[in-house]
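Consider the single chain below, provided in structure tokens and representing the form predicted alone.
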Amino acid sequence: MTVTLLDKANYMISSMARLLKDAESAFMGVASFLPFMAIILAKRLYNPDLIWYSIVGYNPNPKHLPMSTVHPWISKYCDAKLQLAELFDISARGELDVVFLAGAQIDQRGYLNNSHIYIGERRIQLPGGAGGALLHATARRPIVWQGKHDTRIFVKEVQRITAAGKPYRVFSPLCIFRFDDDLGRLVVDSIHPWSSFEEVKENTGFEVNDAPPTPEPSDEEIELIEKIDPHGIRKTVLE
């Protein structure tokens, strides 16, 4: 099947949004276009009472997706201002339901590495944890996402643990993982229809299983996604 980057982004966004139907609150950080879109989608279609914690404010109400998820324009349309330190306190008290976190390396336990990696003797510096260690461990339902899927990212064991926690789901352009308590590791929950078990297996550094296809976005979801992001900024995450 012929699938564009916009199609792939739409699948990931709609699947994330559906997980928020019963969520009390959600937080996403910088450079998080897909979670940004998913939260808007969930609030408008499924869960209008969802509390949205953003770095730029409390319960923003953006009209469209800007070029930055921390653009000052977003803060003009928030119910209140919010300091990042307050968000850490909220999560530490067990009051944050969903947090979206990205990982430069993600292992079979759901641990993240955003610190550094070694390629031979060469050390490659990564962006850093930015509070992910606390949020991954204290939010009730951490959702991990990544715009690429290969064996450099999805590894059996991260080289350095930046954040350790039990993810609720892990999203990639090939599939969705969930954490299996009995096995103590990630298992494949669904495979996107343009991919396959063989492709997921080839591009994952730990054992994977076959799984049913990811449900497609509805016409209503796609219509709203395109209205929020008419310029297709969301596809840049997957390029």
Given for the second form:
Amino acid sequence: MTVTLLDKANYMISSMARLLKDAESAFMGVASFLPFMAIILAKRLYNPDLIWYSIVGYNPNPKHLPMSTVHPWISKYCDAKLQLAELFDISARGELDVVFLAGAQIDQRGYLNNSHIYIGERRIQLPGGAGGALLHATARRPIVWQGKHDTRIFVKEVQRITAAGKPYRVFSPLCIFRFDDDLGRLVVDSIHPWSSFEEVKENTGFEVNDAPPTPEPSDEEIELIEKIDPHGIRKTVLE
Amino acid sequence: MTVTLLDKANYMISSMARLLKDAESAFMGVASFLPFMAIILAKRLYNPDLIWYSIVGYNPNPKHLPMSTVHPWISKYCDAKLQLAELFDISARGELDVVFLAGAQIDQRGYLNNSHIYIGERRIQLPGGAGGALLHATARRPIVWQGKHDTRIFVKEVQRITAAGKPYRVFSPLCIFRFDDDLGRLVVDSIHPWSSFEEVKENTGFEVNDAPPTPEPSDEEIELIEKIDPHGIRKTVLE
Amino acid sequence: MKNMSVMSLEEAVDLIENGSLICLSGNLLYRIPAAFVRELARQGKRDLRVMKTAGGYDVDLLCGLGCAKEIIAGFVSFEAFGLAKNFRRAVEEGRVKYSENTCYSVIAALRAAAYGVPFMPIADISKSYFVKERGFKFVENPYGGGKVLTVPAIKPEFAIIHVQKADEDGNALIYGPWFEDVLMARAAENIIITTEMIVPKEDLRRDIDAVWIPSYKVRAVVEVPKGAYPGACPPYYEMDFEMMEKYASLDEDGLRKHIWEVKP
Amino acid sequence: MKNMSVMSLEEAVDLIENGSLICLSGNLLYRIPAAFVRELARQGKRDLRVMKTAGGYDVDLLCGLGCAKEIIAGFVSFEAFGLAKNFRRAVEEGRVKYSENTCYSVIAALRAAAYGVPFMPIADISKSYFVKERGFKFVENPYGGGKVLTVPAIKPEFAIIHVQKADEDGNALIYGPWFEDVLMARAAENIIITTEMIVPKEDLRRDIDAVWIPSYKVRAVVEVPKGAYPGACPPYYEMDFEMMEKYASLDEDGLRKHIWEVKP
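Output the structure of the form predicted in complex with its partner chain; the preceding block shows the form predicted alone.
Next comes the full complex, and the chain you just saw is listed first.
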């Protein structure tokens, strides 16, 4: 099986989109190509009533994946104005359903570090968690994603807690985790077909379990994905 | 000397307007014909840079006195949008200079009652003080006005404090008070020429002093007043 | 949750249960949800708690016809047309509780609800008698500098907002002053939009800079031309001052007739 | 107080003293006051404290050229163009203090300043490490129900806001998303407007629904066409992705050239 980065992105996007079938609303932050694709996919195929809160406006209807999530033309196709402050209020009120969050470091509790990491004595400065601290703590179903999977990223305990919350799912290029309430930590929900339990285990800093393969994207999904992102920008977030 | 209600209104408007010569900004509430006229007069004759915060927008430029201070056409001539909430914030931040406030009952401390009064056992319900409680307490120079002057209105101590603050001036159809910091209470600053110390004394529920006559409005002022309010709506607030 | 749709005024009013806490759009005679308020009265709603910074016709009518049990406001009056007689009488006779505020504290209570926090710090207005009556409390400023007055959140069950244009989903546009309407929309649990006209999404989008009420909490969109009458809804129509003069002189029987004569 | 006027970019930047706390409009590469920021660097301003929810080119440039001593933000990055290298290096080497927040707490701090209150209650994000580092404190909810987290007010000395249109007094219009700009305008002590074009009052008024920055705190209005470049300022121009790719690869010498090559 030859699996390209585009194939991997498609699997992740498809699985994210299907999680949105019963979602009331979704928000994604900046630089989030995969969630951006997943939301469009979900709205077109599964859940036309899904409310999309965007940084540039309410319920945008973009035709293509832009190079920037604040690209001017996204706001042209919004149903109403929306300020970031109001989106945060929505989440603080407990009214935000799904939020997509990126994590530079993700631990078994589902906590995220986007602040800084120490390699030995050296401090590596990260950009900061943007809205994550609030959204992870208050949205109903945070979905975390990462374009890379290794033991420096998936750790037992993050060095700094930028955002604490209970993820609904965690997406990586190797597998999908879900939060197990009984165990109080992440467990593997599915492993992508190009990976294996061994590979996940080797690259994860906490205990993992075996799990069934991630379902493949449908032809319909792939077709739509290609249409929204004909130039394959989506793959640039994966390693 | 035959003095009409229009003459009285003109004296009050002229004196109010002259107080605004060095004012940075002014706000007036609803149903405030005299302050409305005074602000227009001041902007046209004395202080073109005076900032007028209005309920319907920022820096309106109405040509005539409307029947309602939220009349739709006022907002058409504003320089920018402004919400009432923001006006309150401006005052809460200490950035509002002059505010015009009406008082159903006014006491010698300059406190206002717009809530309710008791006549014997009977409670008379008033409309409430609108924004007065905040504005009186936080604007730099509150100017209070009343269209009537008797001992039920000008009292030693209001029955209910709706708004507490230190007035810069208090206007009535008989006289103008100012707040004396040494005495810690209102003193008469000028007496309108159609009235007298005796009349003010008789109709005021607290100690009053004699004072010079209120200066008369200029021809220029009267001309402009007539132009802004050709139908004499302004007199309807006076008794 | 998602039970919004275009419906009739009767159906929309039917969503309001007796005893609900509602807040009303506009200010005095400007963009008030007058048709909705008349229908509330026609359906004989009771025990409503009504919130607004500055009420007039709308609040007075609900007081006069026994629909309201509490008014949370800073001001209730007819401005140039004198005092709101029915409101006044209802409060004096104890049929309606006037939870007097200042407009600023109504706004603070809505802000707290909109932000999902239990209270809002405000400027010190504690010499005003109603601060104690309303139970506003001080907290110690945790950053030093003494005590800070606060207002507890008030979360209306419904915001009833009359607008110039909305789409079928309930995204709504306001031309001219907002008053507290956009804040109410953020604070309330549910929104009912009455609109001069329902327009296609594409049309609304052309005016996107005026579209500040997103659809996500909107439970009903009702097309009601002249829905603010006798109030104004610019640029379409001004206040009807004659009708207001007439209204101001109505007795209770007259009031009862008024809500059936002026339709919707 | 009233010292506002139309002036040159050089004169407007001259109003900013070393060590000032400033906040910057826009988000990432959208409607950023880029020309103003370059002029800050050309004039060699020092020790600036810079506040923004999500910074990019603007914050990075001020860090790279030694103008900033503190960044108060929730996120600093180039999005698709990778990390903000100069910001990162300056923080790692201790030349710049990154007062990390979450965008939400930056907004709360601005809200408190805008409302003239010392702090704002917020949702409980206290598990995030920076809450302690920033000194955010709990207060007891005076209405019961336990403790509530708060954020102290931060009042910027200047908000630098790039807009599409303004009049000579500084009333300013924003087309498209506001981000935190209108809030910044409320919170800051002073405003400097850089604008794609200065238009007559009458023209601005025709678009009144987009005019949300009133002039009263505006100290300077500067006409700077392409003032957001290499960021976007719709509907007039998009981001220049090529320039950003080039910028992302500049060393310090290149950066120093960049601010003189890209004018204003």
